[in-house]
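Read the single chain below, which is given as structure tokens and is the form predicted on its own.
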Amino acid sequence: MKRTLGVCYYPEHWPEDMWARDAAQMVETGLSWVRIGEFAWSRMEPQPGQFDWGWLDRAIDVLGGAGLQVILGTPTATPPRWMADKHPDMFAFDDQGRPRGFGSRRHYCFSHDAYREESRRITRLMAERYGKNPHVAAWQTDNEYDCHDTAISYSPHARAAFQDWCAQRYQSTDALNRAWGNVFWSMDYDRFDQIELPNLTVTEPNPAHVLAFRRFSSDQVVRFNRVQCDEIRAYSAAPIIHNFMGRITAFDHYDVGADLDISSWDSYPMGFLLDRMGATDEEKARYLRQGDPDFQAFHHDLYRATSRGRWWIMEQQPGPVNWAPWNPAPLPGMPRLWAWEAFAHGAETVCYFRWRQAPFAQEQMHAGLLQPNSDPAPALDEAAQVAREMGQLGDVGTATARVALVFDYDSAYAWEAQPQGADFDYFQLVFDCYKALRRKGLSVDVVPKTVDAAAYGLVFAPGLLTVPDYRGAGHVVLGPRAGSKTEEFSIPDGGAPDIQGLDLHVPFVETLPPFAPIPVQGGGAIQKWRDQLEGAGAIFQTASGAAAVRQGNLTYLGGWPDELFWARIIDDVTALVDIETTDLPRDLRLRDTDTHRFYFNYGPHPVDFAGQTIDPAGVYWEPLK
């Protein structure tokens, strides 16, 4: 499949006589796609039932006539002021019971039935009008579900919908009380309408209650998205996309992706480094202008799995952003590197955000490919360079890796409901494993826990709430905390871990503060979490017992490994299944495609490797032998 570049554009922000010049310059730069429309509801429908489609008709004609393919976004992330007046109770509530307000974006509650129907209506009208338009080659639903923590709402509408969800799931309050263990602290319910949302409790709420609410909240996002997909498909055969974000666990992306043709995500490496990934000060300083070496790649591999292999970058950072605590400029070459890394991980299209920097409102400090006065910004030349290189290199394909890493949203909900340790974070546990695999030069497929594990020689599945039957698969690395609860968040009747094929008992667990790791004999340590392991097959030891055991095709980790212990584990299991590893320099990462091996230097200095000197922000590729 041909790889392409695109850009996000807002024709409603600019005089109409600029559109044709912008479109011609986009094509000249080597761009093929342009996304429009996703925030323009007030321009499409200025008043209830009063429509102005003319400007959008002309914008699509101008852009398409220049040779660009249009991605048309539904505008439901920004309901206009009149919508808030019509439905004053449509706003989400935060966990302190306070309603959100108008004046920004994403100001709706997923459980508000009337707003969902308003969203269905505007989506249907757009699909009817543009579904057969030859220039509209793809659709985007809404924009960035859960941006600004908006997927989980504690509104009265959410409470009523959650009560109904519980009634459908459990059928009786007796069954719900048993499942949640409500005999504890006299939390039993007699009627479903007694059930409140798990916020504003005196102390921590019942974790089973929290887990159920998180599952419900995810289902509400899926339902909202499905409504739009159904309306679009009734009138258009063009693929449907949604743009996910980085480090979001508020809803199950696999479930949303099941209704999409293509998953995409919005990649802002430097903002993520400083805002949401828990990097150390040393890491922030080293990668300030590049972003973390593994964070983007992890999401490339994750979102590739959410829609059966088809995925895009819908928004790629081109320069300084506006929303992080600090907003430095990228090292020259990084917008090119980020695009090539996405292509190496299988992206079909990379779209830069945005074409021209806005001179007004909240994002006026967010760089684009052009400055507000239309002068080129630094990333414009880099986008053009990528386009030229793509023409020279051709399609590099998307290889299936030999190593898989399971990421499971349900497990994330569970451990967020009751972490037991202040720094136990499921996302971070899986991401630490991913980083360790990448430092060993391995290409990785991130997969759901329902994956056919036999398709891979080696599968890592740390921290799963419940564990599928992995017997007969390739080698599987589990733990810590895996199989330690039931689906309803109670300890299994037979004790933990409840894992088929593993004769192992954990009589107790402990969480470890940052200053008290447990050394592993031979090097490395267990940190944050420790399972006391009782069972045969110890392969790593601490002074007080096994750090990991192996039985058959299963290896179980008795704690959260530090960087050195991860490296030892990977060396051990890859040797067992005959997968070759390479100890990469700190800042260098690689990815194998069907045809080439790509190297990416995220460091601030040149790196000598594989007979090449790779400059900072440098990309090098070589044919696979």
Given for the second form:
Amino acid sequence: MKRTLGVCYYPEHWPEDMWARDAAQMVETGLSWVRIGEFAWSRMEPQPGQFDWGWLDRAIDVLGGAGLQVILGTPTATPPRWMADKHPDMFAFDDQGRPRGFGSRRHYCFSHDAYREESRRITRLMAERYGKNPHVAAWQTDNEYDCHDTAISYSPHARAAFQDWCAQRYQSTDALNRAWGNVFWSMDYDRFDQIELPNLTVTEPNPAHVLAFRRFSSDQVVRFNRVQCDEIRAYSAAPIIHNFMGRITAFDHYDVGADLDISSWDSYPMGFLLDRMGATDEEKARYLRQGDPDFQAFHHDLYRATSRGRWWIMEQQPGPVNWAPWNPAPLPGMPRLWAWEAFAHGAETVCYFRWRQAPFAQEQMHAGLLQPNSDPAPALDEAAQVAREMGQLGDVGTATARVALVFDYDSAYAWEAQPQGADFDYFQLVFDCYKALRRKGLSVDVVPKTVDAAAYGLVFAPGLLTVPDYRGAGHVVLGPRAGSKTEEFSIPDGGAPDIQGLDLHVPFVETLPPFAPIPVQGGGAIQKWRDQLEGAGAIFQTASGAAAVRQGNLTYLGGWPDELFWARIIDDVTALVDIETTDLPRDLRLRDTDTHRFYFNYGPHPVDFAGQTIDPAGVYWEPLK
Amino acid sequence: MKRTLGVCYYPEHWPEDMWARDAAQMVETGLSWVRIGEFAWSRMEPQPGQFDWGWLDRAIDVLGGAGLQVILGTPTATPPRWMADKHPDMFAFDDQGRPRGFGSRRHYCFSHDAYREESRRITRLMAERYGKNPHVAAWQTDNEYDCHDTAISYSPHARAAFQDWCAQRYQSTDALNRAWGNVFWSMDYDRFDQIELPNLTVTEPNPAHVLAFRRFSSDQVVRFNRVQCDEIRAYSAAPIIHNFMGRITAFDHYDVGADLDISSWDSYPMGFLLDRMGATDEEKARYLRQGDPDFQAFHHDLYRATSRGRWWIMEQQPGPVNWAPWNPAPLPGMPRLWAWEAFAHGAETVCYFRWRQAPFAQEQMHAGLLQPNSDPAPALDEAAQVAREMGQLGDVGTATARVALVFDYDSAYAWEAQPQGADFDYFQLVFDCYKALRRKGLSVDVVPKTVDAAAYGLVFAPGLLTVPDYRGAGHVVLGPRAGSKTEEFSIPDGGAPDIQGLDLHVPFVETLPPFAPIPVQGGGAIQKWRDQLEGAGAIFQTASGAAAVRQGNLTYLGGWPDELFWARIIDDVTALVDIETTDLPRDLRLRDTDTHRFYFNYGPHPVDFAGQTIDPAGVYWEPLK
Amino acid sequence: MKRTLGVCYYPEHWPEDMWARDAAQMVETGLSWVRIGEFAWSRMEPQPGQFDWGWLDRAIDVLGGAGLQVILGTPTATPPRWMADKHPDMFAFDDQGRPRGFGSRRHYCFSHDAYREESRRITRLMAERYGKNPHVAAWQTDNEYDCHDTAISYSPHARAAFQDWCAQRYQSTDALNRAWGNVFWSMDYDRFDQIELPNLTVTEPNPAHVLAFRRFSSDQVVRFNRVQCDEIRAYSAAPIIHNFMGRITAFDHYDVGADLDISSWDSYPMGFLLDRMGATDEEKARYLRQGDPDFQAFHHDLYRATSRGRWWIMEQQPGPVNWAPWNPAPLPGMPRLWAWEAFAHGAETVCYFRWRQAPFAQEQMHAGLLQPNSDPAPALDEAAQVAREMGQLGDVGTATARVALVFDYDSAYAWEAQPQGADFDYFQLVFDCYKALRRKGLSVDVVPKTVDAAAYGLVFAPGLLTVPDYRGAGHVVLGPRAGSKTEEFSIPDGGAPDIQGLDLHVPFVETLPPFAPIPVQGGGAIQKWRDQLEGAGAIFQTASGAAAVRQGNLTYLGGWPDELFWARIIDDVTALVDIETTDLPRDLRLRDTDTHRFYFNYGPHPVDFAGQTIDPAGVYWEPLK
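The form predicted together with a further copy of the same chain is what I want next, because the block you gave corresponds to the form predicted on its own; please supply it.
And the full complex, kicking off with our chain again.
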């Protein structure tokens, strides 16, 4: 399959006489795609019902005429100021009960029906006008759902919608009271309209209440997005894409992805390194100009799963950004490496964000491929290099993996609702596992928990809220905390865990502060979370009981492994199912397609491996077999 | 006196056919008491004025019939949802001015008159119905006053009540203005209804204003509790108990305790260790599964004082809980040790919380004596062991002490209102002294400052706001900051300190950051707070003046001692009054009754002492004389 | 010129029969000035329109009669409680949208027109009554503008006033939209009344919006102060003073200072040390009882500039205060040293705060020259010593400097609006430069960026938002980030930096976390911020490009220097312009007037220098030439 490059562009920011020159230079750089439109509502509809499509018509003509394919974004992430006059109650509310007002972006509540209709209206108008335009080769819905924590709203509209959602789900307050255990503190409801959102309570709300609210909030995003997909599909055959973000667990990306043709995500490796939880200062210093060596790969593998295999990078960091605590410049070569890594993981297209650095407003310190004065920025040459190399290399094959790793949004909601230990974080648990697998040289598919486990030799599924029947599949690694609750966040009738195929009982669990890990015999330790295990089949031990047990095709981990214990677990189970591993140097990562093996050096020093010296920011590929 | 065990139970959470089996197993375990009812309002009165007493009648019958004595709790900590419909303004407000709404517990404002009448109504109905019931052998009022910081409310109802309270106390705004020094920043009031609560001011409010508000808030708790006591006493002769908490300074427990027959408290040693201020990571790691070696003892000694000697543990942690930052499992033996320690300090009864772990809602991760599936949890056997041992040992005597330690809520309010140094914390100051006394093997009585000091050979009274006339009593250790203010938080006319029997003057004080302690000659240091001392009788010195002086029967400390300086002070004064001390190993504590000496090993290793090897979590007792 | 001492006094706090004794003792101590009145509105006008001037008349008579000159303060920082009844909407709002109510001080919004008229009214009444009083020799307007962060208000009144301000500045919303780049996220406005204040947005607001709001907020302070100046000048020829604070960047002190006759500031060296950003624990411990060795001097030099050379200290810390995280006592000698340091920097008058420690209300732990019981506090003798020494020494000359350092409030607003790196702080950048200059023994003039640079041999102007034409002046040191924006916070058309006389281009910048500085070849490092430099004239190098370049009379720094790199830069440029430097020991500072050189030992140990041994807290002076 042919891989392509693209870029994000804002014709409304620049004099019209610059467009043609920009388009020509994009083509010359080797770019095929250009995304436009997603923040331009105030220029499409300057006053309610008064439209100005002329500039957009001409911009599409100029770009398309130069040979570029246009991704057209709906502008619903930035409703104009007049929209707030028209719908003064359209804003999301934060968990402190305050409206989040006009003056930046994403200032709407997903539960505001009238705004959803405004979103439908502008989407339909765009789809009608551009649905058959030959240059419009893809669509983007909205922009970065949940960016700035906007998927969860505590507005009056959200409350009313949540009450409806509860009525639909539970049918009666008696059923809801039983499901949530509201007898506990006399929390029973008599009517659905008594149900408040789970914020501003005296102490923590019922975790079942929180979990329901999180599921509701996800459903609201799905519904909002589906409206746009429906409108676009009525007029256009071009694929529909949304640009997701990194490390977002506020809604179910599989559910939104199911309505898309292609999932994409916005990859800012250096920003995420300094922003995200879990990196030490040593790691931050080492990867300051490269990003975490696994963070991008994890999301590549995740978003390959959310829309049935088709995925893009819609925004690729080209240089320093403006929004992390600090914003260093990338090591030369990284904008190239990041693109190649995406292709090795199966991306169809990588679009850099943005073409030219804006000289004004919030993102004026965010680099582009060009400087504000149109001089080239460092990444322009790297983009051109990737384009040339793609031409030389040809088809890089399809991403392939024998190991699967389950990522489940429902589990993330559940454990955020009741972490039990201050640092119990589902994303981190899964990501720790992913890192450990990658350090062993394994290519991984991230999958939903409904995966056909038999399709893989080996499936890792740490920390699942509820566990499907994985009997008879390949080998599956479960735990800790797995199957310890019902779908409604209560303890299963027979006690935890409730896992078919495991004769195992956990009489109690404990959570552990960072200074009190529990050593595993032979090396490594359990940290953060420990299940007390009662059952046969211990394969690792601590002084206070089994650290892991195996029964049939299931391995259950009795705690959160540290790095060394993860390595031992992986060595153990891969040997069992006869999957070969490769111990990689700290900074090196590899990824296989069905035709090639790619190596990426994320470190600050050259790495000798596989008979090659791979420079910092270096990419090396070799044909497989 | 016979000591007894009990447990907390929630018949409304379980099918009625389980009750008899549960009751039988409680008795078989050796438990005598069962507390019920305190969160069940929505099941007693499902709709306003519609009652369902049947289940409660039957539960009491089943439990009592099995031989258990029932402690019946009023359910006023959890008003049902319909109550919020009836009284939408019943909620407490936080210091940010927001109502603290329905959805957990303790969602009421102590100053809401109509809710207090609802509380009176349900209490009277229960007292009428169960006051003569032979199985109801004790009452509990409400549940854990101030839990989740609920004693202090900034609601409009609180404001109005505070204005009335001020009018009662000061009689005229002129008097109030003078008492508070409102001339200072033109803060004078003309009318009582101009007085706002001391939150959301531009910078800090007048500390005299804050102190008055704290006293008012305490009085509101007292009044709320007294209403319930009065109603119960009208119908029942059974003792009335409230279950206090650990490290709470939001209201005066002596004042509430005066209306009770028995004080009790809810003891969660491991939760408190990770939650409470002041422990280092090293200490947290060492005592992770045991709790702080002095925290429980301090509260035992405190609550022995608040209701004239009679006290219980109403809730004893049996295993991991759900609410601390991390929730480890106890070292095997600790649930037994904690019970014995309570008995050694004079507890009549220790009730474990709870009988069976709930499978739903907020506390589903909180251990019980049984697992949710009714399998025994580890603490069940330990409770049974305590019951057997109590049978063997017989009367363990009355707690007795020759050393008293004053704990004064008014001083806590005052120094919280104006700490002067970021880490000046009255509880911590008293607790540091308590720890130092215990490390010297001393049994301590915690007492109010109105104590008859002559009844003790030695009284420690650090940090008192105002100092009573202690002349002619045993030896009394005062300071730092003692007597430095009047009752209305101003500096005494003659300067600080205002202490009868001390010819001492403090021209200035200073507070010290953690990295700048002041060494005491001969060992130890002053930290956090230093009084410059002018007066005769120096007994310890720093380079900048006396660290402590002695005049007559009074010793005054010119600063907050560190651990070593506390030890030297205690050696000095105990020698003076001829009280013998015993330097204990770090992890060992002892406590005397008039018949026995008890040893408790809080450490992770065996301790050799008194000719014994005491295991971790071990208890050793020997007859006295 | 004769230097004088004074003190702050509150006759309304003390019985009238104490006034005469106090006045006599002030004179005896050698004090010439007494400030009164600034918090006494409730005693001047106890009820709206009902006045009580008698006590103030008598107080001025008694103080003036004793030979003291009175500074009379307007009481507008503490409007009485009845004012809040009259104008319930007069309060400033915090950035969370909450009114900041009555109960402390500074509870007004600068944009509340009716309160500004109340302020005019009381000022006029005072000026009418006391304008010709022979004892009233100076005036103070209000008290400490922006203390407790009160200059910036998010109230409805502020919003309306900001909309007007925008209309005045931009004339049309089209012009405003273009100036701010509102097209960026469809943020265009159609009407000025649509413009909200830049708080409570979903994510960060437009930095151009924030910058405009900051300029507006500053203008509101200027307008408020000007009203008082105008009223006073109509009735009195005495100089008008305001007492500024340390490290305040919320308004333009040059603009307020332009309306004053004398700038003054309130100097609390020890409070500021523990409060202010940037000191390590080691530095805090070393200077705990002295204050930062440069912080006072910087503000002396700054406030010498804000009112055309005339400046005072209106409040000088005499002992421990009440408002820092910790409040130690000064090293004996410091209250003297601080006064002499102010005189060496050109202060006309130093007033200690306060005469007698108040026994009540918020500041009762704030030391005075007397204790609350009228005993002398330690600083009284030091004040008397300064008075004697002034008599002996005579004229100490005029402060003089060959080196200027630009401090520009507009740049502070801009970089606070968009710091790009978490620790990019304009004040700290300028202060780091100041410290480095002082360690080289240089006397410095702080100046606005409109300074006539040719009047100095050497000007440092780090971090300016926009850069004036400095060509042809002495040598000027610019950068980093200098000239990188237009006045409206966008990137200059030709790219950054836009600096006349520099042929330099910065293709990108980066910000650096504390653990990732970039070494400069030969010693030192760049930290926090780095400009990538393209242009001729490199004079310092890093591995990734020039660290500084020189072209003509301009030196441009390509990053934020650490201490060693600052020293190398200063050595380099002082050699160039032939200014002699003196490497001073760590704790020693010097300051020249045209007649004397003064040395100050801020350290805890004696320092040998210039043939002298200077004790801790020691001051040494020698005639120049």
